[in-house]
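A lone chain, given as structure tokens: the form predicted on its own.
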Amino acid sequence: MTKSLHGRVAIVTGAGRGIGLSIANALSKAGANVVIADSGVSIDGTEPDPTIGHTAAEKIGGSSIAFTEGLTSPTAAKALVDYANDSFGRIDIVVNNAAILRDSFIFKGDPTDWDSVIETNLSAAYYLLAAATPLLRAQSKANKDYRNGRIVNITSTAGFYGNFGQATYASAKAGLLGLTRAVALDMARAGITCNAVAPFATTRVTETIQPANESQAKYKARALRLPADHVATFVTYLCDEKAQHVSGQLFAVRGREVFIFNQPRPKARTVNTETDWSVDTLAVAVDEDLKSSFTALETDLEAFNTEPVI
């Protein structure tokens, strides 16, 4: 791998094991200094293990450093921010990928599992951001030539798709793609980039999958085939300058395999151009108008269900 990356500072967010080390390794390797931003927790968000943020980047090597402090407030994400400052004199690069996970069926939910999971895996990277933006676009306007601010959310398909006993993490997942498309937009004038990439990897996450019938149980099988190193190739693509002009976009990583996603925009219309409409109009427009553009309502494990390439 060339050093394209050279010189730049990355923070990357649950990047003590799984798809977040291996993309860490990857900017790394592409002669990043990456910041591995890791409180080390279990899946569920609990138990944090200081030492496997610390592991990764002696694990790393190069010049990788740990921050060991949960991210769930501003102050912290401050702290990292000014830490990957202080330490390498800028930041480049934000990779949101913390998450956890507290499954059930909806109505069996626990509203602090809600919270745990929607601070963690949504309101902490919106902290980040608010926290990093300043600084990449500081950078921008000081340099007129600089072009090369990059922002990549780790999200999921069971945010789109959704899935059994996910309402949490999904919720989290799909907002996700909102903030995305939101600080897109907000950074496009600055020229820093910010995309989503949906990972196929085995992960921490895939090992929890319990499945429900035999196609669930031949998706989690594949899943845990799939090495999280695509997905990080992928990642740092978007890192790279040669992705300058790739902003606001919904990717999926699936072994060799790669993926642009639609977003959501309208599809089908109908319209009552004589009068207001009634329940009664309404059934008949919707079945004859609407009714052949409704999305099925599949699991991601449905949708993916095939041979990924490896």
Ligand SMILES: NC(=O)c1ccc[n+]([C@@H]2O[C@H](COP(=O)([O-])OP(=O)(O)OC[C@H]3O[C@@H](n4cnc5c(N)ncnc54)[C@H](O)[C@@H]3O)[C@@H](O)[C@H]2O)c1
Contents of the next structure:
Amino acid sequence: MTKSLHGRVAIVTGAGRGIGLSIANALSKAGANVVIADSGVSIDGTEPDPTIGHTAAEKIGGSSIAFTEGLTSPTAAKALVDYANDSFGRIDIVVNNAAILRDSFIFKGDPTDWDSVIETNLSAAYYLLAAATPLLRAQSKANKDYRNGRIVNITSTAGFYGNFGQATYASAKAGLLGLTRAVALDMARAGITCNAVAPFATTRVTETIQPANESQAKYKARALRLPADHVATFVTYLCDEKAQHVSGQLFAVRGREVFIFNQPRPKARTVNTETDWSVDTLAVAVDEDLKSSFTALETDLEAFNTEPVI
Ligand SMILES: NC(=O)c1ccc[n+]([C@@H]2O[C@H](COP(=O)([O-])OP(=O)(O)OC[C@H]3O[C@@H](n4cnc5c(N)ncnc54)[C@H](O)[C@@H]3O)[C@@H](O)[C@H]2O)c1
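What would the structure be for the form predicted together with the named molecule, rather than the form predicted on its own?
Full complex below, order starting with the chain above.
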């Protein structure tokens, strides 16, 4: 295998297991020095276990090292960036992959769960990028030929479709799309790319899916056959020089299928050129001009329950 990322330094959050571990492994195999940032928490973000990160670093081998502090504060993000920079002298790649789940129907929602999920799945990504991007930008400014800066945010189709009981998770994951777009714009002049990837893979999380209907049950059965390696290969591609022109995009990877998503843009328009709208005129215009563009109220589990290509 060619070591196309030779000498690069990558931070991968949540790399102790699951999809993050596959990504860290693939980046390491491609020649990168990888910081496995994982506090080893349970799916709901409790019970930290530092052995998870250390074991992953040993398993991946090479020059990989572990950072096991929980990533839910600007201080932890800064400590992670300093650790990577002190250990390897630079940072080229940041993969925001760590996430937790605290599912419940909105009408049974607990604001504490909202705070925890937003903090881990969205704010932590912002904290890490706020801490790491000054360094990435300085590296780019110091060398006009530097074209190695890469940011990948691991999102979820739940953020774009919604799913039963996932108000906290879907909101955080949808937030990552706004973060991806804004960061892609902010870093474009420095030649640093930022993309979002929605993965499908069998992990401990997939195993806990409680199907709400037959269609979702089919999704689960099929998702349990999807290795995470395909996602890791795609993230490695995004980090390669060959993907220098790819930024601000939203992808999904499901086995050997790679999707690019459209991003919310106006689909149809109705306009009243004569006078202000009233409820009555809107009731007619929405049905006549916009209704055919409504987005179906289906979940991502129903939309992606087709037979996987693996
Ligand atoms: N598995 C799928 O099919 C699927 C589908 C959609 C999205 N995703 C996304 O992919 C990513 C990886 O998911 P996974 O299924 O591998 O999950 P996982 O639970 O197996 O792994 C997540 C890792 O993140 C770590 N982590 C969580 N909070 C942390 C924190 N605050 N600080 C440091 N580490 C922390 C955990 O210890 C864990 O090792 C997540 O962002 C998830 O939302 C996965």
